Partner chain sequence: MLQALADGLLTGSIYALGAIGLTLTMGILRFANFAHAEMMTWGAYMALGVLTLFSLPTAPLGPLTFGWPLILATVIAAGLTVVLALIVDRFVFGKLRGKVGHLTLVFASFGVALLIRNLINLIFGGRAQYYTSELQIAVPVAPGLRIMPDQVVVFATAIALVIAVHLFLQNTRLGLAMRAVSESPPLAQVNGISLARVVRWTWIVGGALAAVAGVLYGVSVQLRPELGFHLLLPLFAAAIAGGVGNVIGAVLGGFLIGLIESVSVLVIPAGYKLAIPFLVLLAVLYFRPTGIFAGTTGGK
Amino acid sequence: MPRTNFTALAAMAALAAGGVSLPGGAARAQDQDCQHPIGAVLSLSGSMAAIGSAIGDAGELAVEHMNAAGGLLGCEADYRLRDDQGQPSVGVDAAQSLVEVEGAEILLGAIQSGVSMPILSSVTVPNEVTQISCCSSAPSFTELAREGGTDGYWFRTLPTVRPQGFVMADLANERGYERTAVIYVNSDYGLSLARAFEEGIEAQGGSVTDMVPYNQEQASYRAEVSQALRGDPDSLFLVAFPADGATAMREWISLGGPQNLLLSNALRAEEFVSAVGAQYLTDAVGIDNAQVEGPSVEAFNQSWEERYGEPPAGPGLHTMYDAAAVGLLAAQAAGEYDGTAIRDAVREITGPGGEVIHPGPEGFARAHEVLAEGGDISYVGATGPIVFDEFGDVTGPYLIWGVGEDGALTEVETWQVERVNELMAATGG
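Chain structure, single chain, in the form predicted alone:
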């Protein structure tokens, strides 16, 4: 079922109560009696329920901001979120309903690459709808785009998994890990990241003792953990989502696995830490996409904290907001709610060359004004500057994170894009 949205009137009232004023030329979405459906397909149940719900909130926040700033093409942007249950067939059915029945020309999602791909190939591309994912990082999308299979309708606001794997391999090498076992979710994302890690660590003189896939939402992963331990590893790289990851990690610990732990980006979640126990994770190090510093990031962080009462900690929040914002602003720039026109406008409203637009109602209202005057905008988002290449991919920095004794997620260091590129060049990535 769709999530209950705040109306544009409520959003405007909240802004007024906070003393925020919008430029006088911005129309009010609540004055309109038309709607443009903004579709989103995310995993809201099963092993990804907690992070999926928060990611959904990030998309909703962008839509609220657009409506508070004047709406979309004179109408209200109506956020319609569906649960794919982590299943490709369910995701495709949800996407078909949003696109073919409800008329969505923008589709956000999915989280898992294995769900995004069939949606792209069987729903959005055939229907000429722009699809923007916050979280699907498998390299297969790049290959499909290179072969012409996406027709340019595919974009994503986070980097692919290949650099992640090489950075994690470098972290293992820095820590002196020589024999690393890999347990990974049995999906395009999990396999791609595991293979990139193996390639990266072998390039630096280390080895992978075993790569063990697991299927999601099982009651136990004792068999997989036992298999991973047979090679006598000195460390573990776990590529998982929070619920399943916690189950596997508890069994790893109970069977005496070493606590030299490397964790994938989706495990940067409080529910994972609390389910495992912080005392077992103090030597762990993980990776996630980093946000650069600057006013655009601060604008999003402040908006999130005001809206939800806590800082935006967790995977996919910044990238989902940007995915929604890019789609909305591209539609506004296109001047019509049409998937092909939106596709063609995405690169016009990102990258350098226009007036810089930041997240939030004031930024979006300024975008309305500039576009109405015939000017150009450049959206600099919650993840910083966004530049899509010809395949719909972006590059970005990485955050290296850890877990404090109190269970708090900590920031260890940030790898800027230049450092990532240097590593990839040095190791053949």
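So the form predicted alone is up there; where is the form predicted in complex with the partner chain?
The following holds one chain only.
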């Protein structure tokens, strides 16, 4: 029984951490003999095991905070974590038992897109259960949502690369580039960023002359660069990783490509700049994820440290906490523990407009009060403000960077989430 093991482990961990008494201890003792199961399917073993159990802890922390704040809809939220072993078939079985046998109406997970997808299509959508993932970043979910395949039951708290493409398209437009060629790394990431850029460019009235994919680890990209140059572009959007990106960029400049350059996030590296030569990159502009800061992030970091005795370092912790918190608050706002009602409430409790709620028992307690009074809440979580678009994706703040004459990486400006969302709304993203 994985659950028993996990609970035992968690209990031991709590004891080991110095017998931290749960803030919810008192609340739990109240007459809460009913339970609402909160399902979670994560990779506790397998290739993602190294990060999986900590991500599980992040989900548990949110549930603990909710219980400490008074529970969920008058009952206790019961966190039920299952291992998918990194395998889709195991993950689907686990999700099936959580949803069909135990009656979970919220399913958190999975980590890998390859596991989340079959759970979504064969468990949560057919059973009308809201699924929120902390970590699956594949663009195929957006595609599926666009085609109506998710029925809106899919959300994720990890920003996809899609908004980056739109922001870059806006920069291209702002700088007066009209014909941009795109060279992108031939992967899910590269393709989706390139496509988003193309969409954004077209919405802004510009055009993309050529979209050229390249395979990683090639010694030369002359053929790709020649192909990109065919349409006589006035600028280039390069979606690449530093080493290959430098190769392609050198060949682009060598072959006489214009030095109006737009660069993807991974190229924000000294290695890239020094290999290409800073003198060619002074007109370049790039994008990267900006570090989110603010009281809501601090609130999460602090309560994590109190609970687990160390700062929250590692991927997926902030996003998992938010995934769980969004599910719980949506259920509370919906007034009933039902997947469809939760789905419909998710956008009510996020986004601007209501009273701002931060992570932690105090924040959730305040959420209970406001909701009980019939007010609106706006959850600002461990990853900052959260706005789900119509496909269940979120955006993040971005940093625009450039290269100085001396080769140093400079920060040009920061795009806050609000500005990104405005742009996305204006250009149909």
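In this text, all values refer to a predicted model and were calculated from it rather than measured experimentally. Positions refer to the first chain, counted from 1. Definition used throughout: the rigid core is the maximal C-alpha set that superposes within 1.5 Å between two forms.
Remark: the rigid segments turn against one another between these two forms, and the hinge among 59, 105, 159, 189 is at 159.
Superposing C-alpha atoms between these two forms reveals a rigid-body rotation of the smaller part against the larger of 58 degrees.
Relative to the superposed core, residue 276 has its Cα moved 27.8 Å between these two forms. Relative displacement of the residue 397 Cα between these two forms on rigid core alignment is 3.7 Å.
The two forms line up on their rigid core, and residue 417 then has its Cα shifted by 6.0 Å between these two forms.
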